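Okay, so here's just one chain, in structure tokens, the form predicted alone.
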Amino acid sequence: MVAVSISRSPLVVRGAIRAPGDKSISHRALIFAAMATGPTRIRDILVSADVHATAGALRAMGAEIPVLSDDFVVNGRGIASLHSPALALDCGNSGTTTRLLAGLVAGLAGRVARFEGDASLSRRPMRRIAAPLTHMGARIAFEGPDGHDGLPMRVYGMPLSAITVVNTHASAQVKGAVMLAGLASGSGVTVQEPQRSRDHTERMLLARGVNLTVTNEGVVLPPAQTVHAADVVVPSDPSSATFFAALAAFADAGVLRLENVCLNPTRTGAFDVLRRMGVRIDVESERTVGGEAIGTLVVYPASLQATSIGGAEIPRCIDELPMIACVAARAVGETRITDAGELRVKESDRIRAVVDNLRLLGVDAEELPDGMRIIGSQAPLAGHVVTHGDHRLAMAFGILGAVPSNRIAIDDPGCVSVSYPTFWRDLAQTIGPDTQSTVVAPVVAPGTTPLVIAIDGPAASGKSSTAQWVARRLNVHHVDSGAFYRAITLLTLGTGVAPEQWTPQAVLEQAHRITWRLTDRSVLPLVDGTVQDEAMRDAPVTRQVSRVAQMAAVRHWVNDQVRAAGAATDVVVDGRDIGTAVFPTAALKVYMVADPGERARRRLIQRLGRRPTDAEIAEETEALVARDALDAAQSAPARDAITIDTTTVTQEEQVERIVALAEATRDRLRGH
């Protein structure tokens, strides 16, 4: 067991959290809007990597899906308008995208689609949907080695027959895939389950005029049904809300309100488990919107007690079990989770990953074939969590790391973008300045405010290299906002579309392929899970990155990534509008300037590795002046920024000055 000596400050929660829109409902809202004829207004959708994957796939099939936002309209043209995509459907990390759209394609006779995904999704089993769809008459081909039933997968739409599916495991995705195949083909389907799985598909179809019979044993969809357009307001995801319910339970003081949470009874199992563990959760303002129960949860600190979870309860809390396991680590007694073998085929093997990480932190935990055993304690926990790119592990252990006596570092905090892009920012705001979360290292002392150093300036003014050096000197993280712009520019170039035809929607379709990883000293953007720094710095990206950076929707996305990265620890952030738009309340703002000719000379030396000629400097200077004009709206100093002209000073002198300013600012913030 890892033992550390830490002075413990109280964990105080406060205020209200409105978790992002429900992921399950968000996927289905887009799909049903594309299948219907007429306009569908969608509000409060989850704008995350998984939902972007569904939107991108539907666009590739001919649906008119606009840029995802808080309020937009999809003008559906009916199921028959959907066609075979010209390229493979990139599903990213989204199993829901893959399984639901595979059912839809299977029912569209004459259409064919190849489904691809990231490494994690490619390992996840698809035979569970392939089997019933094949029995209906569709053709599905797995393209991996013999015995592989993951992606890549090619689905051929065929005329389908009616079917009765008897699932041995409750699965909303299998049920949804079969129902979508039935709707697309006009075939009747019956799905029977051992326990009732999530019923968002049924509720949303009933609200759209589809004739269904729903019981606790399953659902019957008669043939020849039509999906009508219907507006939808997406409630907050109960799975995402569970993380903050657990945070409130861990707290020493305060109360936390979780607003607009979906209270569908097939989704509230985690709240029932937490109540059984001693957590007081009150429900206020309960109402029904679009067939879904919605309300505000009020959660109080608790003395946690162990419990047992299994049987019919598991489908109602399957996605929340990693968080419940972390709650169990602080409960009195032994918690047992059984009948949860489904966890092994999620984004990671969540049974093994959760148990391994709990053990690394010092928790007495044991892996069971279909679950886990956890003995809780109040001993401080410390260690480095390996998330395997799994968003729910990152958030669960992030909440556990918010307990002040714990010192927990998350290896890939950026993977939360799959379902909760603003998670780290919401966590930092919820616990406030009176409590210091230690979910990322280096750790700021308890009771202090994280220091943000914002460094702005025009292209090639030396921001990034200087910021890296300053971060090393101060022993804090460096965040290069420009790297996010370069990463998404690189991916958009890879689509083959001429840059002149790029739209914010087309660019943001690539966003789900970008995550970020926290290294010892930096926040590193990853493209499809790998480092692409050399390609991101090449001339083709450099020529087009300003075009992308001018798109307001893309800037909003980049700013969210940067804010999330800098939410819980001291950071040095550089970019174009860091002190004005991203961190307007940063404690220290620096604006770096230099003569265009000097900036051109420095850039060429870095790029060429030699002294440039006068002609090369002149050409590069002209390009920089043109880029300055393009970036003028962004590249302006904040009113309270300190301007440093670096034309005639060495980089070491620049760094020394910024470090001195930062140390004085940090001392002022922390009362030294």
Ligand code: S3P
Contents of the next structure:
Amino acid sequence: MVAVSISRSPLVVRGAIRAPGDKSISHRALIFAAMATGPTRIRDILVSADVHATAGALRAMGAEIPVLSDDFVVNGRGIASLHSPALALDCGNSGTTTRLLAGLVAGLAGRVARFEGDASLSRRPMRRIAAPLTHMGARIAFEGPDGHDGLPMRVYGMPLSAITVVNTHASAQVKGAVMLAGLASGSGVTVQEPQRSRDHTERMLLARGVNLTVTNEGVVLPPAQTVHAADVVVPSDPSSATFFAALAAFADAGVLRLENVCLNPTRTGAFDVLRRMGVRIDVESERTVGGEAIGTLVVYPASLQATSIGGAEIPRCIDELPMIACVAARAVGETRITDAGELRVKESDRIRAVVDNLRLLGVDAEELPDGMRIIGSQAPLAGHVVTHGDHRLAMAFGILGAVPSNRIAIDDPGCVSVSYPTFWRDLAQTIGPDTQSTVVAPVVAPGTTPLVIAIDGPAASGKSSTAQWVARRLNVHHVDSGAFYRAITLLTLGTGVAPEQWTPQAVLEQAHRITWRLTDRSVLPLVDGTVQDEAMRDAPVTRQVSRVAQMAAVRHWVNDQVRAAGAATDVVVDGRDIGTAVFPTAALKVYMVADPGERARRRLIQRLGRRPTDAEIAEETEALVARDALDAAQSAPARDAITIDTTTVTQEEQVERIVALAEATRDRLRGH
Ligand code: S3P
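Coords for the form predicted together with the ligand, given the form predicted alone:
Starting with the chain above, the whole complex follows.
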């Protein structure tokens, strides 16, 4: 397995970081724009996997959300225009998407939506929203095993009645879900919480003409309110900025400016904690935009001291605690985090995962039921961090790994795409991308140009369609090496010789009839000068292609074609042994895996254009397992490949992850 590890000695920070848009505000900007009537202009939204999930779900309910970009307009058609989605809403990794939209659907009488998510999201508790929504009159059915209150979940919208919810813990997602249900159904709601959770819902609704009141006890939303359209400029996410505040604190020298950061007091707990740990953080250019305070933070290297964090401070820094724990690992003394049991039900069990990883690196750390205890030291830390696909773990340990004496590798660096797709690039740029000691693994022979991105994986793992998307996003050519095998198989079938009698020589006799040309998007094999895409994907070819692909001489020929394309232009290339035999020095190698049953299901949907039956899936699974066995010799991953398990990951997420890695790789190679 390969990882990212970026460091530089000495660690000098300089310049400015403008972290991407705030995730909480970005989700809400889309939802409120879809609920309003009229145009909402949204600028600087976070373009990340989580926000794509919200955009996709709203589109599935009939909202016209354009492709996400720095500046776009949503033409809202009012809450009543939102309909039941035809397919399940794929919420990916995003708890906020699930909980807020479940509230919205619950309040829309007659609508029904099934919510699905990746493995991490499916484990997260939904009873916390199901209980108040059910109490208001909605129906919510959990479809997993008995007693499981996670996804998949079906929400049936009903006419709802007013409610006062007294939350046992502070949660902006629960508060938001209940308020959205109230708005959608026209019923009044009151939400009380023990401490104030982030208040973006309240602020944004006030800015949209909703008449709500906020008291010390909580939020009161009167019945029959309309959400009006209002433009949004999304400030930078303080949670993302915290990673770079910590980097500056770790630095040997320099100063780092964090621009445009959202300084909403319900979100700035991490900066208070860092200050208590000895970090100087100055605030400049403070101003209010769209009801939110924003400003520039200027952060200096620090001599770090331990601290205690608990009580009302926790909701103000809940998402930043993994980073704070990593800062504590370098502080003098014992840091205690308590009252933070919520960490166990985030994208991973962040208490266990943070402590396990710190210990693995050599830090004296211990789990507490509701937090952790960390004893800091200056000893070098080394090891391979297991992120469990949790973006904040990847980034927190990525920053800890930037400390010069540390040698820390991150197993799934691409998972940062959930909230901060350009994180690795920003990190490399901040500490000096042109230095020898800056390493973005996998490491390849320097100066390998053009850029080659190799995507490998077993049959039907989705490598070809993912590679096409990635190539399009990067604006480079896609080469599908499998298409060359299919082309030559098609021609050999045409000879009429029974496949059992095919010899490598007989197959290669057809090779002269195959050429390729560069289109604007891809490297396209031509059969007798023409495109034969459909015939190449037909069942007779599919049945025989693996026989041909096993012939070493044929493999040599295909590899030569693909290498020639890769020498001509920047390429994303997918296929067997691409990262091992064909491009052993590819700048980035990705190996995609997925359960055979899931691969069978996807392949059948593609082939049949409908949901396959269980029997069809079982049959296809068997065929795939047999095919895997045949291909085993060629399908081993390159040692320096990054493995991505796509069983529970949407294709959009896979693509985002690979694009984030590819961009970091390209920047490193080209030195910007
Ligand atoms: C969020 C609320 C918080 C936070 C999450 C985003 C939101 O979760 O951890 O990252 O945008 O409402 P809880 O509501 O579960 O505390």
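Numbering follows the first chain given and starts at 1. Predicted model only: the values in this text are computed from it and were never measured. Here the rigid core means the biggest group of C-alpha atoms that line up within 1.5 Å when the two forms are laid on top of each other.
Answer yes if the CA of H556 moves 2 Å or more between these two forms after aligning the rigid core, and no otherwise.
True for H556: a C-alpha shift of 2 Å or more.
Does H83 move appreciably between these two forms, meaning a CA displacement of 2 Å or more on the superposed rigid core?
No; that C-alpha moves by less than 2 Å between these two forms.
Is G103 among the residues whose Cα moves by 2 Å or more between these two forms after superposition of the rigid core?
Result for G103: no, shift under 2 Å.
Give me the C-alpha shift of G462 between these two forms, core superposed, in Å.
It moves 20.7 Å at the C-alpha.
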